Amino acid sequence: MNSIKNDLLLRTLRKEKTERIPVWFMRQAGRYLPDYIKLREKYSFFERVRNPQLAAEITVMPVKQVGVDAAILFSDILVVAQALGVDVEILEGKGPILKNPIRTKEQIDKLNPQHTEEILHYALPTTRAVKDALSNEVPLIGFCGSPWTLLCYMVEGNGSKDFAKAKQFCYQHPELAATLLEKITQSSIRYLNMQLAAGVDTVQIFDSWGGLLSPSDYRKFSLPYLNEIVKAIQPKVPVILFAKGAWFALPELQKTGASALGLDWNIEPSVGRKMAGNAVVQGNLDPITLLGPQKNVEMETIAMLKNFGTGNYIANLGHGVLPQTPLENAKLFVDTVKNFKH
């Protein structure tokens, strides 16, 4: 294994001292970039994630156009979903959409998770073309989503505000809900052991609605699914634990022994800093910042820094990068990193 040039990313999780902080952000391969519209014009979304040249070339794309210290790998939560055996379109502009919503105990006992590997078997080609085109340059990332985030999906039928059908079915059925956790927990390990298969270097989970349950649900739905995942995938590469809007639940997160946590830009640095005790934190700039003017861009980001110290700590946004965000203004938040000097 050749070392790869550029690791602040990986020394910052292992808490090592660093010349600089690190900086990456979520969806940067993507929406925002003219080249990546360019390719979703011609292709659909998950021809897209399955073609292993259209994966490594979009992966690719923003570090070599902004700069960042690490790359994601392009694909989607939901294809944990399709490796249980449910529909998934994804259509721009709308987001997901599953025809047939999980909301019987018929459906769930369907749902098989010793399928993933079958299902999902382009993940090994395409992350391998993925890591071959970075040429050890900078670490990839790999992800997938939390259980919980994806029972929103798979019981709903779309993307919600509330994810009202998701919840009301979570209490009604309490015993199906877990289940179905399940299952989703050991197919999402599945895919994450293909991930680190192929290279990755380390795996960041979503926990996208995390914020949408109160803590005593959280401790319920959410958190031992993400604790039995982190349990399997620490050991062998480091774990970043992003729930957005459950800040709450900071201090139970670190006590998954995940590597890091994610911040939303709903928490100060210093609270967020406390919170999660002596994991490394990751965050926390609104994205909206992102739409200028580039003056703020630069004020903000230089605040952000300062709020969280050097040391322990990834730059990176409060959540992904918004698709109408100017190329210039996400370059200017990477370079204002990598200048910024504590």
Contents of the next structure:
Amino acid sequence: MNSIKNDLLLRTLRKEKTERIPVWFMRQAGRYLPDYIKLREKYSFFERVRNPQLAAEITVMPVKQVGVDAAILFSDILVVAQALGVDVEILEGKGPILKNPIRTKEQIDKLNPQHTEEILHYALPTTRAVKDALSNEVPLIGFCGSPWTLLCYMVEGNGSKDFAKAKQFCYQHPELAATLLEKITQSSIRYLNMQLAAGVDTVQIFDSWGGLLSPSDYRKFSLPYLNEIVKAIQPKVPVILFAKGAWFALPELQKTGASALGLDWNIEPSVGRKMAGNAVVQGNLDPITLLGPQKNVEMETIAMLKNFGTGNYIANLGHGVLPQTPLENAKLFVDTVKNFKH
Ligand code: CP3
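In place of the form predicted alone, output the structure of the form predicted together with ligand CP3.
Everything in the complex follows now, all chains and molecules, and the chain you saw is the first one.
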């Protein structure tokens, strides 16, 4: 029984036939939305995440203003680092800063996944407020980061192009890395279970830095932990795995049993589909396309839809929508998908 009015996304995740392709985009709640930018002047980032009214208002914005077929909870992947007891700040224009990066056994021993529910207590009321605000119009996507991507931030201490310190730590201390990854995994499963208890309809796991690893290191530092999360969550709701830059791992990601796999724009849709086996695929327009010109937005979107072919497909970007994206171009992308017929 499903009482959601527009359930195109959920039916696609169940591999059912649908009258048209569902569309949403990664990082759709925030950043580029003028009404969100106004809220940013009044409240800090974590105030926006923890306040049920604000989180609900922001989550619903792209549904009302852009017409996407799903909402994604307004939060951040780094709340799981906070759940483990790590101090995280998000600085305007600078991104995430962790004052005490995790580098030693003593620090890792102190991290305790059992405090997740207490530290992230706001996840229940905020997610419930979001569900209420959506009033069953579209499904709600919950999310977390992959353990590997979380480790990148927790060890490096900030964003980076190559996360050299985080990778060096893993190569020098693989057993400490394994302990840290396992703790992040446990906390992530607890956080996702809180989101599920509050009613999210599906879950996406962002392995944003998966592509920094070689295939064999991916098997060591990312895949086993994604597998653990999928095993815990997929029996309850469909899981979407998005591993940016890690197209080489698609066949193994499919074996986790996740319902859908996200693709970035570095892979040909038809090739990605083959590598993803019987999983639903999601993606993969280059987010920079949405900066224009508008003619290109339409042309490239239609080319992408044709290239993906019919069925078992969710239209999305190949990574998060960029802050400088004009609202009308985001809408044009959504409308082009909605009007497309094979
Ligand atoms: O649709 C949404 O945006 C929903 C909420 C959401 C945020 N972060 C809010 C946010 C989601 C799904 C994320 C995921 C996230 N956060 C990822 C994975 C997706 C990806 O882009 O690869 C990663 C790697 C992060 C870590 C993070 N958080 C970074 C690197 C930054 C700074 C740069 C930026 O603007 O993304 C953040 C801050 C952050 N998280 C903002 C938002 C809206 C921007 C800060 C602000 O608006 O005040």
